[in-house]
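Coming up is one lone chain in structure tokens, specifically the form predicted on its own.
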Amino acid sequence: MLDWELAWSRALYGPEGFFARGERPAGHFRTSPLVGPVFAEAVVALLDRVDHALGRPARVDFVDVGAGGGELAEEVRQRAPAGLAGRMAVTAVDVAPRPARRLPGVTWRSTPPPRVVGLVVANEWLDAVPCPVLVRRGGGWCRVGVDAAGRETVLDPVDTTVQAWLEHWWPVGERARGGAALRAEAGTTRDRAWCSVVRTVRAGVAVAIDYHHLLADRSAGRVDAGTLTGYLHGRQVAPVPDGSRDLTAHVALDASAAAVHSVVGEPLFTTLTSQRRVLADLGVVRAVPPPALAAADPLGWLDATARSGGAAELTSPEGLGGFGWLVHEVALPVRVLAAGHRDTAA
């Protein structure tokens, strides 16, 4: 038996781990960059706003953290307008080796660059950062152990750091006294990982996009069974840490937001909202092409129909549109997102 956090880390990132050996998200689950060009165009629109806020510097960075197959980095580079593309440095960050196909103009790294002036996007990255998996026993939280077949056991009580995080961010109140089988995933490792990324941004914007839950969900017991799961070949499967599948758990983005405010010294404005709302702000709308276009311009009608379907998928509140966007605007003289989003203070 291994502690779940360690088993998870080895299963994804060890020498024979799922991602370390070169598995790509595209083969196992659908992410926003895989929907079509609409998402990349929205990211370019956000990057252009950041570039404008920075005063159109000689170089502006775009960093894709958790790049997978490099699809988003490639699309952003190709779709940037000429005035931006000539100054843009594109970096894809992933533990997996660089894809075999050519990615001209894209630098591949296993860790984020140390200094960023521009935009960092981590799309479905934090949910794959291993974290403590816990169960409630005898009035307190204990770590969960697991073997390579997925069989679990209860290990030692959590340490003070994890306990403090749980007391603040995953309160159980009266439910703990009722003898319910409560599980949780402590976001301590995700908070540290995200802080390390945001601290690379000297000026610009850092965005984490992910499956998420909020304090209200956790307090109300809506995630009492935890969220740890697996994905394999497009299907949700049991979370077995044998290296055969992706392992993931939803992210407490509100906790990560607060952690960033506690360690980042730059002037900082943070927004926590939904993908649906941000994409609307960036001009993504579902425009159904008129039927007459099919006869007048069949190829144009097919393209418009595909774009309409992509916009619908990206903004559906029951799907990708419900993903959380945690946006940090660092050392910028003006806001880059429209007002009206729900903001998270320090």
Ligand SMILES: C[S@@+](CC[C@H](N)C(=O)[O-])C[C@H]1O[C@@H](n2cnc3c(N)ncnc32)[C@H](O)[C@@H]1O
Given for the second form:
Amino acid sequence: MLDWELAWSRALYGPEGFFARGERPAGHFRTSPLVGPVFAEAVVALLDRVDHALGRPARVDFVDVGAGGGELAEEVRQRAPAGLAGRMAVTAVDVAPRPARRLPGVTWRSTPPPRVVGLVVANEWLDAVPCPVLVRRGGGWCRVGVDAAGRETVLDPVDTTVQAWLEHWWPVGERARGGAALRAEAGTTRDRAWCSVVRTVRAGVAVAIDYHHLLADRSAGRVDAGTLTGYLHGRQVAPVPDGSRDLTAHVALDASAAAVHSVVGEPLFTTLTSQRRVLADLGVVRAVPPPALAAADPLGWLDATARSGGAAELTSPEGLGGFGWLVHEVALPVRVLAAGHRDTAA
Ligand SMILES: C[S@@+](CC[C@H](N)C(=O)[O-])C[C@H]1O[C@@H](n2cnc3c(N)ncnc32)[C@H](O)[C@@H]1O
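Now the other one: the form predicted together with the named molecule, given that the block above is the form predicted on its own.
In what comes next, the whole complex appears, and the chain from above leads the way.
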């Protein structure tokens, strides 16, 4: 039996771990960069706003953290407008090896660059950062142990850091008295990971995009069973830490927002909003092409239809459109996101 957090780390990032040996999201689940070019175009629109806010400097960074197969970095590189492309430094950061295909103009690294002026995007990264997995026992939280077949046991009570995080961010109140098998995942490791990335931004924007829950969800018991799960070849499967599958849990993005505010000294403006809202702000619209276009310009009609389908998928409230966007605008003289997003009081 291993502590779940350690078993999770080994299963994904150990010597023969799922991501460490080069498995890519494209083979197992669908992420926004895999939907098509619409997502990358929105990211380019955001990068252009950041570049404008920075005063169009001689060099502007685009950093994709947890880059997977490098699809987003590649598309952003290719789709940047001429005025930006020549000044852009594109970096894909992943612990996985560089993909075999050529990625012209993209630097591949295993750690984030130390100093960024521009835009950092971490799409579905934090959910893949292993974190403490806990169960409520005898009036307190205990760590959960697991073996390679997924059989679980209850381990020691949590330490004071995890305890403090849970008390603040995952309050179970009266439900703890009912004897129900409450579970939780503490976001301590995600908060630290995200802070270390935001700290690299000297000026610009850092965005974490992920499936998430908020304090209101956790307090109300909407995630009392925890969210730890697995993905394999396009299907959701049991979370077994044997290296065969992705292991993931939803991210407490509000906790990460607060953590950033407590450690990042730069002038900072934070917004926690949804992908649906940000993409609307960035000009993504679902425009169904007129049927007459099919006869006049069949290829144009096909392209417009694919784009419309992509926009619909990326903004669906039940799917990718419901993902949280945690946006930190760092040391910028003007705001980058339009007014009207739900701002955090972090
Ligand atoms: C769920 S995938 C998302 C991939 C891509 N962003 C996308 O949306 O298609 C998470 C990726 O984060 C990478 N990753 C996890 N921890 C990392 C770390 N500490 N540094 C760099 N990459 C990491 C994994 O190897 C994996 O490729």
